[in-house]
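Here you get one chain, nothing else, as structure tokens; it is the form predicted alone.
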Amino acid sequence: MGVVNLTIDDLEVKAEEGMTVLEAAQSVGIDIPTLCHHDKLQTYTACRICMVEVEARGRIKLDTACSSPVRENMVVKTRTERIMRIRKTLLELMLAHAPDSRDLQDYANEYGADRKRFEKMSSFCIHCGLCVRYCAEVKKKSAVVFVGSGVSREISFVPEVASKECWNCKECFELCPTEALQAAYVLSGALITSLPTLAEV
């Protein structure tokens, strides 16, 4: 596999051909925030908080670092004024869903996001899809799925699958950046239906 030379935040970086900008940045200790990325999962680009500025062939464009492949002589900026402003706004939108999320609060402090800028939404899900994708791609069970669309989109457990699979797994719980997944699990009835009956005790 060949080597690609690029510049990230004025640092000369040598990356393996096929790497993404996110992977190249991480390889040299440059932090780019992510909320929907996971090394075991396919690229999703849902949160878009990993947005960066990419200069190639004299043109500057916005792109998601998790999906943008490295190219020879490309120039990447990860913390320009425009990028910082975009991340701040994205975080404020997500905080309207999950203002108590520790992950979002940490990012809010870093980027100066206003937790109260947007009206509180009824959903606690920020649609990162980590739980849905992990269950489908890694566990091959699809016990948790998306339901609804747009701002009303939510995660939901499929009771007949979750009652058999989730009680002894719960690997997706720690992936959730808002901790809404555990609440959804209880509300779905999966917890109750997965508990042993008195006759089984």
Contents of the next structure:
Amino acid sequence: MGVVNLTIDDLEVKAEEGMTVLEAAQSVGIDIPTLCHHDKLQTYTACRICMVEVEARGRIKLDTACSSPVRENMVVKTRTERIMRIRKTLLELMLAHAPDSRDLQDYANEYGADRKRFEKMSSFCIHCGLCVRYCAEVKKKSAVVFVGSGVSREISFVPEVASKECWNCKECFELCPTEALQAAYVLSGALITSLPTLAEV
Amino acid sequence: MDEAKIDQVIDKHHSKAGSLIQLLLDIQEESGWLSKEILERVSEKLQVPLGLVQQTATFYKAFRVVPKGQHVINVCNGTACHSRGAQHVLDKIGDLIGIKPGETNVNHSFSLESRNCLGHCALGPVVEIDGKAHSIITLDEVNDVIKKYE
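Could you output the structure for the form predicted in complex with its partner chain, given that the previous block was the form predicted alone?
Starting with the chain above, the whole complex follows.
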């Protein structure tokens, strides 16, 4: 494994080849916020909150830290005015969906995001896909999936699978950045409809 | 659609998980829509989790997981019809049946779709029900036309 030299926030960093900017930053204690990132899961780049500025060929370009691999002589900035503004707006948009999320509120305080900026559309879900991907990639069950597309996309438990697998697992609940509320709610709904006695009454 | 026929289509695609979308399209061609039984059978034969099959079937607009209604209402929203107030006609029909475009009502009597140009621009706004084109000049006519099919 070769060593790659790069600069993150004016700090010289030695990273291993194949690492992402996020991993390199974490290795020297630079904090980059993440919501949809999980070490056990493949990169997803859904939340965009880990956005950083990368200088390449004299131009400054925006990229998600969790997906961009480290390159020799790369110059990364994680806390410029532009980045802070982007993160603030992203948080405000997500807070419109999950205004009571603890994780989002902590970040909101840090970045000065106003949770009342956008009209509330409380779906509790910010489509980070953690539960869906964890179930598919780690548990290989796909008991919770996304259904629909575009603005109507939402998470849903598959009753047939959920009634067998979920009760003893529930590992996805703690992954949810907007608290397990939604997951628990949808799960119980799915379990009830899968009970034939209740459905037939 | 019986199981043997579903299996026949699946076998044609050599039960490959990578053929999921093409396979579902082929089955829908035969059966008109994708019932839960079909999705379960496909999941079982392809060794793809049922959730992923459902995710795929609900993601693409080409797939129908609810059968079409007895009468299919296509409201033209092409440029000509739109500028003559097709959106109001669409809203009125939606209110009348109680569904939004792309949906089917509970007793499966009507499906409502918003279409782009149907090719009868001179008649616009045009509402096509079961292939027959109706020219809607005033909103009051909507009631009369829909009533004929109820």
